[in-house]
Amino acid sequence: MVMDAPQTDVLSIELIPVNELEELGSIALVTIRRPDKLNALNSEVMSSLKAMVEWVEATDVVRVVVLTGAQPNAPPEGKRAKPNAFVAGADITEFVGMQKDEIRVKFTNNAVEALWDLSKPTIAMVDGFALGGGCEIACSCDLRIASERSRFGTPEVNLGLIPGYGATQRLTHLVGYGKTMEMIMTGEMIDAAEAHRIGLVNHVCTSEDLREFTLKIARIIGSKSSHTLRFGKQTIRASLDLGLTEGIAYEAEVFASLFDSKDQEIGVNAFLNRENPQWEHK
């Protein structure tokens, strides 16, 4: 299963095991390695993505995704070293010359989208730069764990343009009206402090501790039933689209399902008798 991962040059798998006995499948430690650039989003980039989705959403091996920035290369002797880079934003380069009805296309059909789209959870382990895009990237995923030295912004108003791929509309769901109003106006960045203070993500720590405190939190998660997340997941996202009183109706009726999983039946008898649930749904 590891040799069908879609591994590229800008994009690599790690799968780690859940548990030590590997029996509850693997979390995917997808890294995006454009280094020299700050991990920018290019064209290859994001085919490479959603070619990983494609492949996590067909696999029973992943549980868990996480993803993030590949760290600097070593500088040449003499020259300073890069910054630390979760994805700085899209390539830009790729803009010149492009036209609305090209560039509607890539935005449209893109991998952001892909990725906000899968039924498995995923988490955003952020070390450095977020910004555009990848804060797009960091907002379309479950969760966002980052370092101390991670700073998040939506800079594309110094380009004459706005985010386009969710900002507008993922922002604003997780910090509210008047802060991703003052973000997206102002292009200004904010640092991990203050991006936790808000809400744009679950948790900061020291870069040192980052990779074991993200894994221990896709642990947690990838332990559990994926039946079961995969719907938590499905109706947690449904209060985005739906209103207040028909969002209550739909999670009764998500919640009643359940009933139907065996998965329930292992969840109940397991804690009735103070044991590891055993799930069917691994």
Second form
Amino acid sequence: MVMDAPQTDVLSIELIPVNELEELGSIALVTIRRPDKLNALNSEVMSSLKAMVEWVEATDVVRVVVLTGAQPNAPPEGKRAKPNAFVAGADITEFVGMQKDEIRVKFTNNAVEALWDLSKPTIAMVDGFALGGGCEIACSCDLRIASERSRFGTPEVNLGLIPGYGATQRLTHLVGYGKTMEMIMTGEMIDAAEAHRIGLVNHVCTSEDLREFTLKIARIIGSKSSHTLRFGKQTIRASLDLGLTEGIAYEAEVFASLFDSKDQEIGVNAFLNRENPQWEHK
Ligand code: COA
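Given the form predicted on its own, state the structure of the form predicted in complex with coenzyme A.
Up next: the whole complex, starting with the chain shown before.
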């Protein structure tokens, strides 16, 4: 059953077919829409993101999620244009007057964790500032693709804070201990080229090419067996929590279990017969 996508004023969902025949389902292009506030994560964005993740998990229609930020609106006459942003962080105005217990509730089981837990592939498509919670949302996606004008950073130190949506952990896994220390302790931004050099982003391209380039990768991923992808993601994730010996044993278990799946048979036969695999788990 196809449920309606949970769109809100601050979150839109565009469904783009994975392939021309449209039998492979869709890529959900999810756009955070608060461009006048550089797509900062207020409570409404966070609850909309959570609802989106629940919907994506439950529907068979979506095979890959691409997450992005809305482009700036045209400025009013005589005003300067707002800059491009993926997400410029948590909405700082919501921090005013907050006490420890309220913040703990706000940051527990949050949308960034929900996104991280999604079993389907996720790609952050970054065009502009990805700061604080924006950098952390990108880190909680499986891949990150950025335009040349993008800038990444964890500036919470300037607010007397540390990151609260996982950067101390996930950023460390992506770029290493030393670089994470530097980013979090200085609060300085890095440009897209540096983000690429240190492994924070998978690819950098021009802002004009960003959408098509990202969709090309999403289509490649979307054309694989969703069953295989789910187990691949789960097994790679296990490397973050397990030691090498345990991790290799876990991989061996999952690898063997895939021989019970129809898609393994379909994939191997398709290779041997020089055909394209028609996956059971589309
Ligand atoms: N929370 C709430 N509002 C934010 C925001 C955030 N994290 N980031 C930007 N905004 C708002 C600004 O207040 C401004 O609103 P206004 O036009 O109604 O005054 C609007 O977005 C545009 O931002 P502005 O600061 O005017 O743009 P800029 O080009 O001068 O600077 C940044 C861009 C990204 C350098 C700057 O906005 C910034 O440092 N943002 C905060 C980043 C941050 O600390 N994130 C971590 C939060 S935990």
